[in-house]
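The chain below stands alone, shown as structure tokens; this is the form predicted alone.
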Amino acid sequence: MTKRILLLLLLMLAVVAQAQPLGSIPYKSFYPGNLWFDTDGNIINAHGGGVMCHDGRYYWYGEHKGEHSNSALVGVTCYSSTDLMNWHNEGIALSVSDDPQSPITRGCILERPKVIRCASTGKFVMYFHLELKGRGYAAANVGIAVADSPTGPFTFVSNGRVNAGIWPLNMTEEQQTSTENLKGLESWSKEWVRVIADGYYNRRDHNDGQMARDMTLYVDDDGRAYHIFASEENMTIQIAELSDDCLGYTGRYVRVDAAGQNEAPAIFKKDGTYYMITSGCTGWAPNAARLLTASSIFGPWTRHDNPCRGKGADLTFQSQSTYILPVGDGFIFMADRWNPDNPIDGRYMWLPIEWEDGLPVLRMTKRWNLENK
């Protein structure tokens, strides 16, 4: 009996050491969905976030949970490595503020931290959805901080809506002076989406400028850097152009998927085609994924169906996207499978994407690495 015991337990203890590394052995391997301990053999606390590349270094920014609260308690939290897989814990990056007037004090909700290298000043910039301490998801900001150094420490610059006072590219003159409205409406019937879709939260928004939730950073071959983001009280993702100084935007944006109801939006760029993934709302709960593609950032963008494949395909594998992260001829597609009764403890799902028919897929896997991808 003593023996079968011991024959079991060793056989355990294969099949873990097979399944993945354990505390600070090195990895070989990306192991979707199970706990990830940096070098230090910690757990990796960088949620909702994205992965810039510098001077031949990944850095993965993201954001600092606790186990008890969703809210920013501590900051953006900074990783680097050279072969995506072993993490080095910077530390954070950007932190809260103890002053209760700032807009990222301590106990404000600060998501989806993204960070590029600014073309034109040679400064790291960072974006994120902000929202203000005590007004739930009302003030959907964006903002904005900046640092010498990719691992920072990043200054907070400003805050607020985004284009305030400008139309969108793609929005007729028609629509800009409708004053069709919901009023009377019933919630999701035909009409009340296509007053949506015609206009109707960005009219509203107009002077005030548009709402910023989940969102991303992304820059083009020519090196002109876009925010992308859910808007209009989530009903549809805006495209807009930032600055010289990446500080701020030109002005120029579009709507996408007008009242498509998009979040969590994630982007890529291919042989010249332009493609999306994004989400559907439902809170912390995980949804079918959604693809759009176009031959211009600019849009305009055609939708097309979930490009999960397999068994959980459904539920996007029980994630959400937050990066597309290209990596030589490839890409991996980033995801967190959130846990909102313990933040801390929600996992990543970072996933090779594959091709199908043209368009890019995603398959379930429990373990691969960019060699067999």
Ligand code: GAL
Given for the second form:
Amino acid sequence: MTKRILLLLLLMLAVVAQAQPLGSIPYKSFYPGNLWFDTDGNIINAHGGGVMCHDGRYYWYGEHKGEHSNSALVGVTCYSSTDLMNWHNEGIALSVSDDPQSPITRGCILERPKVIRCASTGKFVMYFHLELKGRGYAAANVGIAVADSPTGPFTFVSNGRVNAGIWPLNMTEEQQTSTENLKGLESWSKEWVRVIADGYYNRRDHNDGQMARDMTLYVDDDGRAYHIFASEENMTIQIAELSDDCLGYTGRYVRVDAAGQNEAPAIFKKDGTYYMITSGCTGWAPNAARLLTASSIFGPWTRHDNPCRGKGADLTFQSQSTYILPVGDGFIFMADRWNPDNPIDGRYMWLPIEWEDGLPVLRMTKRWNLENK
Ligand code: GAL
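How about the form predicted together with the named molecule, since we already have the form predicted alone?
First the chain shown before, then all remaining chains and molecules of the complex.
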């Protein structure tokens, strides 16, 4: 065989290997960024998702995406698993509505659904980012749904802005009463950033309620649940305590990393410290992840450097955080590798959280197992 033919063969092999999904069902490892099939052999369709554990079973909820549009044409999907690698399709947990008057009518934008079990009612409660049909990303609403069983069906409860008429716990009286605005200020100038950090958008939205886009839910050790979301034109994260029935708010909330422009919040707690991994704000395009820590959920939160390490770290390995799942003593960082041209082909990037100098770090790996972590 000539060298040339050998080279050609090698090249063909490489192309085939690239196109082949790694691993076979049942999976024995995680393959971040690769095609991931459910136990029926279909591609898992659960984007921007989160995982809840109930009675020894994991439930993965996510956005159902189609090939051509990012709009919600189906609803929130649910898969279940006992080993986190092999997922059984449990169907549609929350269906979009056929009623054109419904806030979750087919064609709305329904993103980043998360489910918790409400400690006081025992019900399963879903929160998601909802954009009303035909209004782009202007509504910036939270949507809430509830179910008696983890697989649903979930019933839509309400939607809207958050904490209308209520000031954050960490906004000073001076900030609440300020009349400063952005008029005449150049975007991203020092002064523009300062006025936003000092609460301009929070004041603007005080009466109608705070904007709520990219989001997650977190249940603390005492059973208290929190909604953590990108607010104030995606410039400031807010953490809002949920009411006992988990279907609304107590009114206690804080602003986090004011004017830091964080999206895609994912949170976990270890040894009394809260860790939040977020992204910057570049739409579907990846950017460098951020890390924040606090010793109380209501802060103060401290921002650290990008937790990603190695090749691809500056773009979070082409992905964006969505959830962090505690498993045993460890944590799984769940992220999405979006594909806006073919949303259904967005890939899942699940990586083990590692530690370096007392802080969580992420490294890209093609394959990993829970036992090795
Ligand atoms: C991203 C966000 C996604 C989606 C997208 C729309 O920044 O994380 O959930 O909203 O923007 O462009």
